[in-house]
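In the block that follows, a single chain appears as structure tokens, in the form predicted on its own.
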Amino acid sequence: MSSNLSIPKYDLVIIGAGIAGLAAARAAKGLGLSVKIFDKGQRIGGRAATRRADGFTFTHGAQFLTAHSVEFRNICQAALREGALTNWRIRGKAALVGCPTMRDFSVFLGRDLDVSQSVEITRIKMTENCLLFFDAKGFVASGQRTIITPPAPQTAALLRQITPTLAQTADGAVYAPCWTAMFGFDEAPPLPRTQEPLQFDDGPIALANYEANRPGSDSTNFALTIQASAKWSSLNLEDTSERAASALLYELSNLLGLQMPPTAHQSCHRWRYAKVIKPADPDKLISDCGRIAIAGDWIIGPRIEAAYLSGLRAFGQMTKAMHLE
């Protein structure tokens, strides 16, 4: 086995199939490199997430995206042309949303990429010739370079022993958590008629969206997604999912003065690393050896576009270090 490890299998191994990882992988593949992505989740996209349960569809992660930079506008225009994105308006301003779900944008970005799901890389070992990647069961793959894109605390833990400087950079990012509750109904709930999500500046609820109103959604998708505020989520972070869901539905019902019909589905997802409130904002995203780089929205700020740009930036610094331009 050791003799086989002397020759890297991949030019680039990327940890995490969120937006940053997908952006870096696309750029690397565009230069003809062999690229492998490992992701511990069951679906690509990270927090640009969609969940299906009991016949209902929920957007339980990022609700929409915006595009300001040339690089991100270009990829969004391509996704619009292919129907993976569609236009929306949030608080009267132009926005984009995955069509028919947020995950469809991630699927568009991940097309033709080599992604292995449900594989959590727990250790990376550096050798003179390559990097070795291990999960809990043992050796998984080898590569010449790697870009690490999970949330900052997970990135820091993975890199602490092999590149303390990048781990320290990741330690500088700060997140707010978010409880996201999901409810399905056999009939349409009596929510206010609006094409936009309901957003609140104070109190326990940050956002509530009736999924049937989402552009491109099925009008019979009687599904409600509630995202708690950062303060409420922090105060109730260790609640059970059942208690968090019930509390959030109660709070929204009181806030709107409504009585909700019985639920046919009820669940809750705890995002411990939901929104970046203090990005790391480093100038250098690569290790001194030039073989390891970091990326993620925690590098720049709490937007899907920021994650995408961080992936391009990390790979760009890596190509300069390794003279791959």
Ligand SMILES: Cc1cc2nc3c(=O)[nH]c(=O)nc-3n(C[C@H](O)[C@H](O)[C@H](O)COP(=O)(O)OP(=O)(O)OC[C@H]3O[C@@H](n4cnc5c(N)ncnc54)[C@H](O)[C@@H]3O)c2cc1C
The other form holds:
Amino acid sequence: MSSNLSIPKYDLVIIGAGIAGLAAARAAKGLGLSVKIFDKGQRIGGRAATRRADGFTFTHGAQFLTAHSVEFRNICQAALREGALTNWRIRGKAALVGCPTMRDFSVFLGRDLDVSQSVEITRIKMTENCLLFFDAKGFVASGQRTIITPPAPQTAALLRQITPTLAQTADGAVYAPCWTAMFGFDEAPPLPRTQEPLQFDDGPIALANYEANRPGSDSTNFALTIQASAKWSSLNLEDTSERAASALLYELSNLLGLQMPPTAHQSCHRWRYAKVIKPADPDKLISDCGRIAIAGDWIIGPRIEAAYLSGLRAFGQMTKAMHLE
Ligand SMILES: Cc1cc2nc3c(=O)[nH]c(=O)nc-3n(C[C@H](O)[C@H](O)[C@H](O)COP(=O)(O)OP(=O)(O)OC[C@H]3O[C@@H](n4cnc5c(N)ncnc54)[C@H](O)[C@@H]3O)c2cc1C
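Now that the form predicted on its own has been shown, please provide the structure of the form predicted in complex with the named molecule.
What follows is the entire complex, opening with the chain shown before.
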């Protein structure tokens, strides 16, 4: 270990800076633990995501959130007070949305946390005293405990060698994929000026959101995000992003009977693990040794609130096991 002496050792290493990882990290930091988060993405927030491209802003992951539990309502109230969330109505019901972009809610949650982006943990090694974390280039950190929050198949892959029981738990979760197409226009497209995203109950498209209509959005953000339905996404999952984007724009134009102007930007994101359709729903989120826990929306259900609560639940079980309360 002598060559690793300069690499810090943390009380808790969290894998994933999505909502689950951020919730767990905040709880741990609140108890005075040293916490490090590693995330393979370029930006904080995971699937609560925003993409900027060619001057346009797209909400290409979660569109809105709802808060039912006391714990999540409390943090949402704090974010509302600070302007990181704002109110929205979806299908006539109260909802919330990151402000000015969805990612701003994650930025709010991640404030004062130690997060390293663009670090993909590929292996975890358990020794008698600590856990060692590696990326493709080698050793990156060590920690006393860890909470693993990537989507279930990625969590299972990380845990298979060191705690097969938790890996098996993760194997129980099932996801639907989602192709998300993004288009930018030089002029306002002739889309309906609705107060909320257009949602479709069947057919190839699940949702179409003209970004300029979002609360808090810049009215000159002539950007359109289309989320394909789970069925269409599954059927076309291995298609190219170019073909998926063109097909979805064609389908929406037909559905609305509109001629869309030429696009100044066109891209498509393949969310392989988009929405949990069968959560793993385990009672136990922690390994027998008490040093490894799992969290993520796939523990409870396909929502930002579920991800948040799973992070709190995982850390809660860890504190009990380690007598940290
Ligand atoms: C298209 C789409 C639309 C949605 N719409 C809504 C909605 O309207 N409302 C709602 O409430 N929810 C919605 N959701 C679901 C919501 O986004 C998720 O439930 C929530 O964001 C999941 O958070 P999480 O922390 O569990 O996982 P994630 O957000 O997936 O976070 C996991 C993180 O782990 C990182 N990671 C993975 N593997 C590694 C590794 N090996 N090393 C380091 N980092 C790693 C990833 O980069 C990621 O940042 C939607 C999701 C999608 C994709």
